[in-house]
Structures are given as C-alpha cells and as structure tokens.
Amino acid sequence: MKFQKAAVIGAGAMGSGIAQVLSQSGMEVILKDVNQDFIDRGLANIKRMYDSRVKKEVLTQAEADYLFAMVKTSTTYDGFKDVDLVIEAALEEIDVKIRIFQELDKHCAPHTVFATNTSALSISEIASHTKRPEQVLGMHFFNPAQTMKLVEVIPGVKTSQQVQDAVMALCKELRKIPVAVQECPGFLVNRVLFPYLNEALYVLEEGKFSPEEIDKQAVVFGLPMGPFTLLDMTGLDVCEHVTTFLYEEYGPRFQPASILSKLVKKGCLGQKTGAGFYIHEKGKVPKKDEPKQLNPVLVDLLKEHAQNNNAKSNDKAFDALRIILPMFNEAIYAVQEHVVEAQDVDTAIQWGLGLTRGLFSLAEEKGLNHCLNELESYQKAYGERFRPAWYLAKLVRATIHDFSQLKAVPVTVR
C-alpha cells in the first residue's frame, strides 16, 4: 500500500501545518475547508512556513516554490476520487468528524484511507460511521504539526493491520516519529499529561507554592516548560474540556482541582485573553528568566479557596515528584492495559512533550519500588489520584528494578 495522494480536511492551524508536511515530502495535497476564507488562512501559514524554511537554508526558493505549488485547494469534494489518504483535522465535535467522513465515503475511491486527527474522540465511533471501518484510523499529529515529531497512530477496532503499518510507514517517510497506540480515552500522551497537570493545580490549591516555583522545578526535572506556562498557552478551557472528559471516562484519580474551572468562569483562559495562571502583556515577548506577573484574579480565587477549605499549609520544600509520579503512574495504567509497549512509552513522552529525560528514568534510578512505596504514600495524603496501577505492585513482587530488566532472554530447552 503506497500512498502518492492525500487530502487535508480543515485549513486552520493543524490542518495547515499537516498539508505543509505532506506536501514537503514530495506529495501532492488537497486541502479543503468550507470557504475559501478559511483555505487563503490555511495557505498563507503554509508560505510563511516555506518562507522560514528558505530563510533558514534548508531549501532553496525554487524546491519552497515547487513543494507549494504541490498544495492545491477545494471547498467541494472534487478531486478526491484519487486519493490515497484523507486526514481529517476539522473541529473536535464527534457528530462533525462523523459528517465528514459520511461524505468521503461518497466521493473517495475504495481503496482509500481515512484518518482523523482527533486528540481524544472515539475512532471506532467514527468508523462505524462508514463503509470501510477497516481503513479508518487515528493519525494524531501534536501541535505545530510542522515542526513536532511525534504522530500517534491509533487503530480502530477494526482497522486492518496492514493499513496500520502502510501509515507508520508513511510517517517515517514524513520524517516523523510514529508510536502505536491502542484506542483509549486521551490515547497516550494526553491521557499521561493531564494527571501531571491536575497535581500540580492541587499542589497550587494549597497555597504554600507559586505558579512559577512550581514550573520552575518541572523545567528542573526536565519539562520543557512548566504546568502552569503549558496551561497558559495551551488554552484554559481547552484544559477544563479535556480535563473533564477524563474524569468521566477514568473516574477518581482523575478527578479536577477547582481552580482552573473557576478561572474559566471568571474568562481567564491564558494567553489568548491577556491572563490566565499569569499575565500576559499583547505583542511583548517575557525573557527567559524574567519574573512572571501573577495573575490578581488568580491571587483572590486562592485566598478565596484558603478561607473555605481551611488549607494546611507545611514545612516541606515542594518536590517535583508529587506532579511527576501521577504521570509515571498513569504510563504504567497504560502498559498494564496494552494500550502501548514499555519501550515506546518514553519515545512518545520525549516526543510529544519535550521532555529531555525518559520518564521511567525514574524506575532506572530509583527502582520500581521506590517508585511504587512513594506513590502508595502520597496516595494514603490524598487519595485516589495516587492509587498504584497493579502491574507497578506486580513488577515490584517480581523483583524487577526497572523496564529493562523485562527485555527476553532466549532462553535453550534440552
């Protein structure tokens, strides 16, 4: 299976930045979106993309020139008879996503795969929906599409085999970094952050650390940008949506701090609205090191939540293990399920969040162990969030000391 012709459903940012990637590898794309308004958008991003790549020397005018002549452009679904791919990348509404794809099984040849870009909805869902379930797949490319390496390839229940191995195929040809990932709520890498991000808005909750003591002690520990900034930037609300789907689907260690739902009451939604965690000055750029202003709403929202809950506060220094170890605990969940493979869950992690060492680093340096009695600890002060995943209790019974310790060794029977 070998794909020569692909279509891009949705202009905006990732639809876009997905277009631009197909087309640099050489491949001639359609990009469609419901007006031309929204196709100018999506290809003036795409020429500011080869724009910066002939500013940087990595190609020449003419190469920049030719790969985006290779996108053309359609508000109908005209041209999609030859397809070999679709990647659909429009809003991230169910019965959306379920309307694009009832019409691209009118208009695309049969031998044609459908991919979504969702983040989180029901592949299965969606592929139901059509004639050819078993060419439907999750291709979740991380924001900016250009530039991120990692693409989650998730099948659906029925997705073939081989059209899963056609598309991480593909990927590596993309020069992308493609993990397999078995359907579930969040998939990997959303369903192994949200936890991380949740603790550290408890551990805001108490009132003892700031925003930026707290990020500053994940950058430490190897996140490229702290809870609190990734919030910010990624979109409050956007959070409090996500946040909430997990809980209903995973229940009580998922359960939602309160502080960021309030925020979003109160319209502070991070970057996009001037505040959010922190305070966000329109067209200026804070340095590296300069102190961030806290957002005042923010301030009143935690004295507020102090006076109501009675907050405790303590002597300990914060340890960045308290937001990491929901996230280790959470990959672990998702080992234990299938959901990925042990040796793919650090790819991803490094991938799709920037972060500079392997999570389960952890277990190299400390043991699973150490790992398993701290979570069991911080679970007995503050319940579900922290419950061990059983496979971590059956490795440590095991004597195992860390992931590499489970690799086979052949092993001759006389």
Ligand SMILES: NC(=O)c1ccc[n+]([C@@H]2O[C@H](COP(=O)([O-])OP(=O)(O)OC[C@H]3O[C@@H](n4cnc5c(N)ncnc54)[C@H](O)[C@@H]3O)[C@@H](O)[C@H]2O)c1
Second form
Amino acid sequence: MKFQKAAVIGAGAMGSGIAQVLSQSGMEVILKDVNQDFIDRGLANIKRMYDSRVKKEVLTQAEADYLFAMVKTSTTYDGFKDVDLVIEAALEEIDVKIRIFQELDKHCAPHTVFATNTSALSISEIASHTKRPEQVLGMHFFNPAQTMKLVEVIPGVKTSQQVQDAVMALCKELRKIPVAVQECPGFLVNRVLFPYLNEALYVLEEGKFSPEEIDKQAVVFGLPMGPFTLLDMTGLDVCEHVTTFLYEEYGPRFQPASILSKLVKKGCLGQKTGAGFYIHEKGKVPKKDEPKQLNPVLVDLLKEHAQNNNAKSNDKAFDALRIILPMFNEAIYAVQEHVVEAQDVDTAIQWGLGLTRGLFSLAEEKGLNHCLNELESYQKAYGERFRPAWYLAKLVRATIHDFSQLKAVPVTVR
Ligand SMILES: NC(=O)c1ccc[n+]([C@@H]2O[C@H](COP(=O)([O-])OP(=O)(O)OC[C@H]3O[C@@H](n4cnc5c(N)ncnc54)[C@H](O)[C@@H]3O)[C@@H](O)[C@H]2O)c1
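Same protein, different condition: the form predicted alone was shown, now please give the form predicted in complex with the named molecule.
Below, the chain from earlier opens the complete complex, with every other chain and molecule after it.
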C-alpha cells in the first residue's frame, strides 16, 4: 500500500498544518473546505509555513514554491477519485464527521484509506458509517501539526493491520514519530495529561501554593511549561470540556477540581480573553522568565473556596511529584489496558507533551516501589484520584524495576 496522493478535509489550524506536512514530503494534496474564504485562510497559513522554512534556510525559495504548488484546493469532492489517503480535520462534531465520511465513501476509490484527526470522538463509530471500516483509522496530529512530531495512530475495532502498518510507515516518511494507540477516551497523550492538570488545580484550591510556584516546580521537573501556563494557552473552556468528558468516561479518578469551571463561568478563558489564571496582554507572547500577574478574579474565587471548604491539605510541602504521579499512574493504566506498549509511553509523552525526559524513565529513577508507596499515601489523603493501577503493584511485586524488562512481555493483545 503506497500513498501518493492525499486529500485533507478542513483548512483550519490542523488541516492546513497537515496539508503542509504532506506537501513537504512531495505528495500532491487536495485541501477541501466548505467555502473559498476558509480555503484562502488555510492556504495563507501554508504559505507562511513555507516562508518560515525559507527564512530558516531549510528550503530554497524555488523548493518552497514547488512544494507549495503541490497543494490544490477544492470546495467539492471533485478530484477525490484518485486520492490514496484522506485525512479529515473538520469540526469536532460527530454528526459533521459522519456526514463527511459518508460523502468520502461515495466519492473515493475502493482502495482509499480514511483517517480522522479527531481528538476525542470514536474512530469505530465514524468507521461504522462507511462501507470500508477496515480502511478507517485515527491519525491524531498535535498542534501545530507542522512542527509537533508525534502522531497517535489509532485503529478502530475493524481497522486492518495492513492499513495500520501502511499509515505508521507513511508517518515515518513524513518525518513524524508515530505511536500505535488503541482506541480509548483521550487516546494516550490527553488521557495522561489531564490528571496532571487536574491535580495542579486541586493543589491550587488548597490555597498553599500560587500558580506561579506550581508552574515553576513543574518546569524544574522537565515539563516545557507549568500546568497553569498550559491551561491559559489551551483555553480554559476547551480544558473544561475535555476534563468533563474524561470524568464521564473514566469516573472518580478524573473527578474535576471545581476552580476551572468557576473561572469559565466568569468568562476567564485564558490567553484568548486576556485572563485565565494569569492576566495576559492581548497579542503578546509572554517570555519564559517574565513575572506573571495573577488574575484577581481567581484570587477572589480561591478566597471563596477556602471559606466554603475545609481545604484538605496534608502536611507535606508541595512536591511536583504530586502532580506528576497521576500522569504516570494513568500511563500505567493505559499499559494495563493494552492501549499502548510500555516501551512507547516515553516516546509518546516526550514528543506529544515536550517533556525533557521520559515519564517511565523518571519513575524508574524515583523507583517504582517509591512511586507506588507515594500513590498509596496520596490515595489515603485525597482518595480515588490516586488509586494506583494494579499493574504497577504487580510490577513491584515481581521486582521489576525498569520498563525495558517488559520488552519480552507481550503487553498488547492485537
Ligand atoms: N486545534 C488543536 O489543538 C487540535 C489538535 C489535535 C486535533 N484537533 C482536531 O482537529 C480537528 C480540526 O481542528 P482545528 O483546530 O483545525 O479546527 P478549526 O476550527 O481551526 O478548522 C476546522 C475547519 O473545518 C472546516 N469544515 C467544517 N465542516 C467541514 C466540512 N463539512 N467539509 C470541509 N471542511 C469543513 C471549517 O470551515 C474549518 O475551516 C478537530 O477534530 C479537532 O478536534 C485539534
């Protein structure tokens, strides 16, 4: 199976980035959106990406012009008959995606593979609305798609191994780092990221540590930015949506801290509204070491929270491990459920979240036994959020101290 011609549905932030990545590999790409204005905006994005590569001397102007010309555009499905791969990056709404896949089924050749860039919707459900579910899968690129290396490759229930292998190989040709992830809510990276963000919110609610202090500790631990900086950047409304979704899917382990929705209700959505956990100057990207100004609305909400709740705080000083452990524990749950191979976790988390070191290698450094003990002690203090995955206890009992020893153990059932 060889992919020579592709199409991308949706010329927004993700679709334009994906089209640029495909065209840069020399593939002809049709970029489709619902009207010419959206297409023009997408093309302008792609042009900017190529201009920046010329500026950085990665490409010559002639090379950039040639590759940019590989992107054709359309508001219809004309020309879809001979594409080998379609990557859908339209709105995150199941009905919209189902309609698109039904149309694709009608307009594409029988061999065409369909991928969706959905962040959370069911790949199997989307696939079930086509006559070729064995040729449908998730290709979850990260934002910005043109620079982020990780792609989670997610088969649906019926996706054939041949299609998965071909898409994994294509990602490598595109100079991406693909990781096979079985379908589950949040896939791997978001599933692991959100318990960390949520725990940081709980620490904040206890009133002992400021967002800036927590952010600093997370960076010392090897994260590219702290949880509150990331929440503000991503948008608090988007994060609230994901947190609620994961809680509905996984239950008490994902019980959301209330401060997030309180800020959203006050209209504080992060950088895009000028205030989230911090105050942001519109259009200005804050420098790493610049002192941050706390949002006064947050200060009031935290005071109110302290009055209404007996803040549950143990005697320990803040240790970044408290927010890292839920992340690590969730990755173990994913391995336990055969969602991901243990040896792929560090790759996925490093390339998807920008951690300077692997989550599992970090846990090995601390000692798996120590991580388990800490999880158990936090579970006593804070409950279900810290319930250790039984697989971790099993590893500790088996005196397995590093995940490389698992390479001989088949952890996936596929
Ligand atoms: N933005 C992110 O950080 C991110 C990261 C990973 C995955 N995703 C997923 O990628 C997808 C796209 O996200 P985005 O941020 O690029 O959204 P966006 O709003 O920037 O772009 C979506 C584009 O799809 C177009 N569109 C809508 N319906 C269409 C249709 N029927 N046919 C063709 N085009 C149509 C819209 O006009 C718009 O231009 C979503 O499923 C999202 O969940 C987003």
